[in-house]
Amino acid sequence: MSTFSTAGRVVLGAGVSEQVADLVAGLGRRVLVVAGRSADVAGLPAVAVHRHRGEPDVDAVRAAVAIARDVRPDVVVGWGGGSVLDLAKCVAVLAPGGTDVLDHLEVVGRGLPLPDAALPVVAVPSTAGTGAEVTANAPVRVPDRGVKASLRGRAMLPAVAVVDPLLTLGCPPDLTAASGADALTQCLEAYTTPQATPLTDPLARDGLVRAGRSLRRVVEHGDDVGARTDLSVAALQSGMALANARLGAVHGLAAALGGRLGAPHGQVCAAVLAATTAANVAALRRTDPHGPGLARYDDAAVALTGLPGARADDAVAWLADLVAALAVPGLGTLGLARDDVPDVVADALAASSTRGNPVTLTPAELTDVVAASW
């Protein structure tokens, strides 16, 4: 059996974000707005406006909150990047009860179901990269314990979906680039993932055409609209697919080292993609070479490279290049130190997302992966 949640409604397009305002009077008066630091919500009719930078953590989140149940809104929009919108997602869920995040928070908090109901969200991004727009889930970094977890539920999907293009025309090449390799990544996990559906496949396959004619070309050429959209419907994608299906080992890993390292998702992500790749394909290869999962691989290398006849280790070499081309900081560059690995191997073996990975990666081998992402 297949099942598919997703927000309430999506609207997508060049020049959908100014219908915005509409679409919140049709949910409520009160509008608290999550935002980042250079949106422009001016034309939102706010009792309150909250701006964010940077990853949400377990303080930032109860300071939103504390907000929230200040000002007590019917709903809450969330404009700016997948980071800001989580964060939106996170007061919404939380905002109308009397609980903690930590209570909500898998593997390190008290993992306690979320309410069954939420504030509505309408949620604007600015970039084409988390798809948290789709999303039920949100990640928070968890400073004092050095990892990122993740709150989850269906009452966190948003209301509404609006989703601009042209609202990430002034990305700058490197967020650009971060953002583009995060959606890549999601398609990539949730089409090669043992928990993929009929439902989710044409959206994660779809999402690595796109992401692969474009990804490098929006870097280069932050001006081009269809190269942008490629994009921006590429993470939406991405959102859809791994919120209905299942991510891997490099958002396994990314858990581990982003609440160390404090490097934007996607570039952690990205530092460890094509060795994670790599490591799935070989260990495939050694323990089911005639299953469903490398044959996953290969596929997916059709639709990065578009030549019809590539395969996985054609995906490995084009993801090496890719984050090459994209000058992709490596792990050592970012900040991990040699003494941190063997924990960052022991809670990557740990995180959510590496239940989802195709095939089950030794503590010896995630530890080869981080060598290799140095």
Ligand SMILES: NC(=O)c1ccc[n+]([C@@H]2O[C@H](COP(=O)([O-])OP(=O)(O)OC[C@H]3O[C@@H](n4cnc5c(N)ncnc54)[C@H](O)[C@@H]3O)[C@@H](O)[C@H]2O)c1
The other form holds:
Amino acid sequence: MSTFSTAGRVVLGAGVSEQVADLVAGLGRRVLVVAGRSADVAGLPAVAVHRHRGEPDVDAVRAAVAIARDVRPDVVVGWGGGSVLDLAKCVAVLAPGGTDVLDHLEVVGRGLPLPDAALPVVAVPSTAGTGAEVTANAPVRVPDRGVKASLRGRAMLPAVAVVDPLLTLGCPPDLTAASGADALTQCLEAYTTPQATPLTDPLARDGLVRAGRSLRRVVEHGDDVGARTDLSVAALQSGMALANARLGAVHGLAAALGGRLGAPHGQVCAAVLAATTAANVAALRRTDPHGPGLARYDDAAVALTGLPGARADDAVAWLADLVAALAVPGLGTLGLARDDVPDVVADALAASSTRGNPVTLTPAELTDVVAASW
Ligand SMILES: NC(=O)c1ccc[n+]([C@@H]2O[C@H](COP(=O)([O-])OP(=O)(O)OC[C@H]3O[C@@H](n4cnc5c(N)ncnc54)[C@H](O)[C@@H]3O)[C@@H](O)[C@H]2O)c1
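Can you swap the form predicted alone for the form predicted in complex with this ligand?
Starting with the chain above, the whole complex follows.
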């Protein structure tokens, strides 16, 4: 059986962010806006505007929830990068009840189910990467545990996703590269996981085609609206796919590393992307050489490279070239300490995303991935 859940409505296209005020008006009168530092939300009628910067941690969620419990909104707008959208989703699901973020956090919290209902969220991404506008989870940093873990539940799906590629025109090259690498990784992991479905496959595969042809282009030519559109669509598709399939070991490692390093999530994914893919392909070739897992990487190679005869090894080489071209810093440069590697590997193995990986990687194989990504 396959199920497919996404935002209640998706509005996509150049300029559609001009419709946000009207879309919000149809959902409620008391509007709480959670916005990034540079988001232009002056046209929205709001009872409060909460500006946020940085990937949300437990304290940031508590502070934003406290504001919402004070102003009692009936609709929440999240307008910014994935971090801001996630914070808005956390607020919408936690504010109406009396519980704390740690009551519901996966892996390191109590993991209690989230409420079935939340305030409606209008999610307006200003980066092209996370797909958080259509996912049912929000990663939260837990600094004293050194990891990121998610709040997750269907009530976290936004009521409306407004995807306007023009909002990403201001993203500088390093942010464009990091967020674009996140979208590409999400499409690749959602396409190669055994939990992929007939409903997620076309989305993830088309996202690979779009990211494959446009990611380098958009980093070099940030004013190319066609390439920006490709990445916004790929990010949206990646979110739809991951929310209904699973991810894999790249995101498992990113959860373990992201809590320890201050580095952006997309950079962390990009740093381990090529080595993790190489490890997966090698392990599949050893354990199941004629199985569907390896065939999926062959097809992903065709989608990414645009070459009909491409095979899994071509995908690995293409990804290594991409990461080099994007000048993604390695894990050592991002600040990982050698002494932390065993804990990173243990946390990555326990991360929820790793359960979606197409093959079980051993601690030794993951340690090699970290070393190769240094
Ligand atoms: N919920 C999900 O399904 C999901 C999926 C993937 C990633 N994530 C999370 O999303 C976060 C990363 O989000 P992100 O990559 O969008 O980055 P981000 O939201 O952390 O933003 C990074 C920086 O970019 C700036 N920025 C945002 N839009 C801009 C624009 N248009 N022009 C110039 N600057 C802009 C922000 O102010 C911030 O300083 C991580 O916390 C990650 O864990 C969530």
